[in-house]
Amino acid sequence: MQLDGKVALITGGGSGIGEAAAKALARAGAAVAVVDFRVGPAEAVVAAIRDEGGRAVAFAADVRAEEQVRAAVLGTVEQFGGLNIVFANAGINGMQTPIEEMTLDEWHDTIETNLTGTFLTVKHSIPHLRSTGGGSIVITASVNGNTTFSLPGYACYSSSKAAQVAFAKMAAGELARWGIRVNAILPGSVKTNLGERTYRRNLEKVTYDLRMPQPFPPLTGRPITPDEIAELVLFLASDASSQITGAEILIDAGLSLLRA
């Protein structure tokens, strides 16, 4: 799974899954553009990659803002001479609350970050992937909205994640003619800092008393690490997965086998 000579762009690359993927792809030989709405964490990831002898550059961009996304993609191409791999990873949990209590602004914040951000990242990457003869797009979706539907207050988040999978499949069919593969990963419980942008209100109104058997998730009994997710991203970015497109790939240690 070597990526020598490849160029990768990663949104949400300043922490968590994005950070781990940026480092994994760089170690495999790719030049990496680390895109995050917080420039400080993105630059810290770039510094760590360079300390290991890799090539990387940081871009500050809010994935909801089209011109910022366009600029990050163009900057990547100008810096490294092309684009081969796109990891549309930026996302938030947003507000978790009963549906009738969610405000329209809260709805828009999550949908625009998770779904519109994915659309803009893919849209502006396509011409550059096409010009290099194809490539790989990986989208971070979730088990929520795709295999599990039991977390209280997650209607908006889960809707955005289900829509990401539909978008990935549509894009896979549309872009296959140019050798561009598109796949979605569905992580379960992952140990990241995503909780920093998670807000909760009145969840007791819609909470069920669900008790999972122990250990849970059944395979490991612990959250998945970002590094473990990064290994899947590396596989999907590489030629080792050359015949895989339009797939939704679970990486949840069996979590969704036991949760409705």
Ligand code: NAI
The other form holds:
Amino acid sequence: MQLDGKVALITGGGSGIGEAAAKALARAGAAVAVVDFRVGPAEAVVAAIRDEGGRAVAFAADVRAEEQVRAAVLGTVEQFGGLNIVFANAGINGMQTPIEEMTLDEWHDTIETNLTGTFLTVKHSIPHLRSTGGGSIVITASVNGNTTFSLPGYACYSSSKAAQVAFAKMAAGELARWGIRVNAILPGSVKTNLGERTYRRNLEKVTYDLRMPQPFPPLTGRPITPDEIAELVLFLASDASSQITGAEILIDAGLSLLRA
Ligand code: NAI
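We have the form predicted alone; now please give the form predicted in complex with the ligand.
Then the entire complex follows, led off by the chain already shown.
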């Protein structure tokens, strides 16, 4: 799973899964663009990669803003001479609340970050992936909205994550003619900083009495680490997965087996 000579762009690269993937891809030999709307964390990830002898550059961009996404993609190509791998990963939980209490602004914030951000990242990457002869796009969806539907107040988040999978499959079919693969990963219960961009209001009104057997998740009984997700991203980015496209790959330590 070597990526020598490849160029990767990672959104949400300043923290959690994106940070771990940026480091893993850089260790495998890729030059990495770390894109995040929080530039300080993105620059810290870049510094850590460079300390290990890797190549990386940070771009401040909000994935909801088309011009910022376009500029980050162009900047990556100018800096490293092309683009081969795109990890559309930036996302938020946003407001978790009963549907009837969710404001339109809260709805838009989550949908625009998770779904529109994925669209813009993929859209502006396509011309560059095509001109480098193909590539791999990986999209971070979730178990929520795809294999599990039981977290209270997650209707908006889950809808955005289901739509990302539909988008990944449509894109896989459309882009196969140019040698571009597109896959969605469905993580569950990863220990990251996602909670910092999670807000909850009146959730008790829609909560169920859900009791999970212990250990949970059943395979390991502990949250997944971002590094364990990064191994899957590395596989999907590399030629080791050259016949895999349009796939949704569950990585949840068996969580969905018990929490549908
Ligand atoms: P995290 O909060 O640790 O990292 C997300 C990064 O995305 C942050 O650095 C944040 O600044 C950045 N970001 C957020 N909104 C942005 C925007 N509009 N523009 C640019 N950057 C933005 O969270 P984590 O867990 O690493 O999340 C990454 C992805 O994984 C998200 O799409 C999330 O929905 C997904 N996910 C996470 C799971 C978990 O258990 N942690 C489970 C399933 C999916």
